[in-house]
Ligand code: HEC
Amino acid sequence: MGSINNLGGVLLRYLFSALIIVALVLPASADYKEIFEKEFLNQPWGGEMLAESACIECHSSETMDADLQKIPQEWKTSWHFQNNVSCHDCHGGDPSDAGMSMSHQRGFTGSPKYAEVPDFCGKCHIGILSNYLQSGHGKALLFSGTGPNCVTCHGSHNIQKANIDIIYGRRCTQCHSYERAKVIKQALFLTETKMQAIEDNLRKLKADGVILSEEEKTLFRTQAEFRTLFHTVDVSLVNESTDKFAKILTQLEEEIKATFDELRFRRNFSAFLSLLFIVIGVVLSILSKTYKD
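Can you show how this chain looks by itself in the form predicted in complex with the ligand?
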């Protein structure tokens, strides 16, 4: 009995010292986090996406011109980055082979010239390209090289999700008065604010755990269609279509309102249950006082 008793004491002392050593030593080894993440998060199946492309590796290295070196950094903040659109998706080339990556044989197309940009982006944004080409801007670019191209308004590497804030004084007055810009911004404004409000509400609902995926899809489709329309820079066309969009959006708004009502009901209902059990608890505690211990 005595020896087992001792054993307990010895174990306890060892445990104590071990804990203290661990507590002292650990903060000292600073790179533990990296090691840990490498060892526990290593997943072979995630490798494809995580693999740095040769383009990015070389273009962010010190051998690059300071101007050009910033590009990968800019791109990493972009919406394209989040949607897995990488260097070679735009510029072509082979990201898996550093030596040959910028070879024209591997599909590298280089940096587009000013007038080539619409076609360059239009590979993927087909609907926008066709609207753009029919617009005053597209025609001006084609015939006199004076129209704005996609990069003028969106940038090239730090492209963000689009909204009407892209239309503002300094950008739109480079070539003509702001009057024209203002008129089209006003035409867009009502529908844009509605779409924004719906988007915010859907996000709020999602944070509350209610995912309205059908409604999200409808909104996404409507947004894309409406924003494509802008590229015609045709004010009367935008005004004509406003009714059509308003109808879709009003329906979405109603569905969202119904969902918020449902959430309110849920909150009240469980608050009621909570109250009910508080009352039951009080009754029980009074009841138990009536029984003498």
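C-alpha atoms forming the largest set that superposes within 1.5 Å between two forms make up the rigid core. Numbering follows the first chain given and starts at 1. What you see is a predicted model, and the numbers here were worked out from it, not measured in a lab. What changes on going to the form predicted on its own:
We have the form predicted in complex with the ligand; now please give the form predicted on its own.
Shown below: the chain alone.
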């Protein structure tokens, strides 16, 4: 009987030690949940939808011209829509008042003329406008009025998130041969692929409730700066900048890998603790029956 009691005492001490470990581990896990709730679910990119406006209602009506009637649905598939950029953010006016929605007193500017499009988009995309105006594309538009503008490559209302897939033969050969554009795309490829992989991994971590805010901000800044280079149409400048971007992205990759490793350790340790509790429960159950007998 004494040996059984001694064994039970040893097991109880193990159980007590395991509970202390759990008490230390659980708060760290709770931090992830708290950060997830505070920093992700409450952010605009968590799925907040924009209210209908006078612009949308008018353009969706049966009396509207068929081409103009397509605009709301095109916009709702766009990167602008996903980031809460609405009609009045670009075109001005007052979407809350149907009678004044197209009033110049309320800032309505309407659709820009072809040559005015870069300045129109450049109100928000300041760095891109600067690079575009210095590029062959921008100079062609300024000197001849017929060079490609923002809409030529990006479209007007169904604008998608920028990436190098926008550079392809059929689009580029509307104005010139694809050869130079192909060289630029090849120069951009490795950096763009790295950025996409990092973005995918950050999305996976976010799905697990892990928010790496600083890493997300660094990636966003890097993407913005890198994609601004698209608009220089200057392969030499892109190649010169590659090393700088590579260092930033490599550091991000290492930080994200460390986070994945930590998550893997936590999951394995949790599984070990679960198994330990099951074993302890079984042993205690056996000891209890033995003690009664």
